[in-house]
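Presented as structure tokens, the chain that follows is alone, the form predicted on its own.
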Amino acid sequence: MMKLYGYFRSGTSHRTRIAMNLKQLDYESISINLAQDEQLQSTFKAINPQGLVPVLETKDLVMFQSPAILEWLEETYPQPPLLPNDRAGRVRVRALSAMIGCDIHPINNRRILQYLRNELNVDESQVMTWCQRWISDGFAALEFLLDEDKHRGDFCYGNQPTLADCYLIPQVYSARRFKVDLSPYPNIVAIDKHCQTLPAFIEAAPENQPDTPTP
């Protein structure tokens, strides 16, 4: 069985167990608690480097970086496909994936704003003012993306889960964390709430992990 390393509320994790769900993989869920820094133990260095989660462990491979990862599951099982068929569609659902995973998650993940709380000093209230401007910018652009998008079904892309969604849902879950208004972006909301009624994604939630707190 695979082994998935990862934390309840990482984006990254989030996006990875959607995926995996979607195809129907089992994995062996090991939680590294990024609250206590875990990812910066030699131990789990060790098995990564940088430090960062997700990584998935198989019997021959151990992968990082979640964006490999992904296509690494979409070349490996290929069914349900998470890519659609012809190029110009793999290409939009690719860079719709990219304006969250390269230009709005990775400004706001918990490394960032643990420099500006611990060495920059800013105060929570300004950190909160960053990671608003920098999800509701990237938000704005994906919301006119995909209302120009005639053709587009309940998701991301056409009538079937993709990649973006994948990327879409966790970043959601963050921008309500971070009280984002999200009335500008009625497609992104609705697309969330339909992928709220599917059990791959329901079950990739961070609240239903094992290593969610206990409230």
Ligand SMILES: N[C@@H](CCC(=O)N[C@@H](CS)C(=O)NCC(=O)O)C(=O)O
Second form
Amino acid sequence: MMKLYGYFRSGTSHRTRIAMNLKQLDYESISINLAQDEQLQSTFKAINPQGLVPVLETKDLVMFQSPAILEWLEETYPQPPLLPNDRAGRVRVRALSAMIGCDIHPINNRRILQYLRNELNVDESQVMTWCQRWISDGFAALEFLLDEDKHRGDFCYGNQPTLADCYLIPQVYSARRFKVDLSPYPNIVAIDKHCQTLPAFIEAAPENQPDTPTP
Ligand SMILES: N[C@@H](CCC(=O)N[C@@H](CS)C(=O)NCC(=O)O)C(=O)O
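Pass me the form predicted together with this ligand as well; I've looked at the form predicted on its own already.
Time for the whole complex; same chain goes first.
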């Protein structure tokens, strides 16, 4: 069985879990506790020298970088497809995904926030302001693109979940965690609401993981 090294509230682990669930793939979850910096220990760095989750391990491969993992999943398990069958659709879904994966998520990642806190002595309310600023900025552009797409159904693109939804839903979770006002983004909120009714998304949610702390 495949092994997914991740953490319950890591957005990159969350997006990988959604894709694996949509493709109905079984995997063993191995928790790397980011709150305790387990990702920086030598045992984990021997698996991923970058010290970041997720890592997906099969009997032949050790894969890191969630965009690469998602593309590998799509190529290896094409059903159901998470990319449209036309080139224009694929470039759109990849662009929506990259807006989140390249331009929103990385600057609000734990190591960035820890650097702000511990090296630059930024206080917690300023850290929240930082996260809110960059998530809002990215969501404003995403909202515009979603709104202008008149062929869109319940998801980011068309009527089926795509990689863009795998990226969006964890970013909405993170936005709520950082208390971003989501009222200017009704299309994003509606997509999130719809996805939250689907088992693949529910089972991938941070609150439903084996390493979710008990309240
Ligand atoms: N580009 C990488 C980013 C991975 C990443 O940033 N993972 C976060 C969790 S969402 C992490 O491991 N953070 C640990 C840290 O910041 O120390 C990917 O998409 O896999």
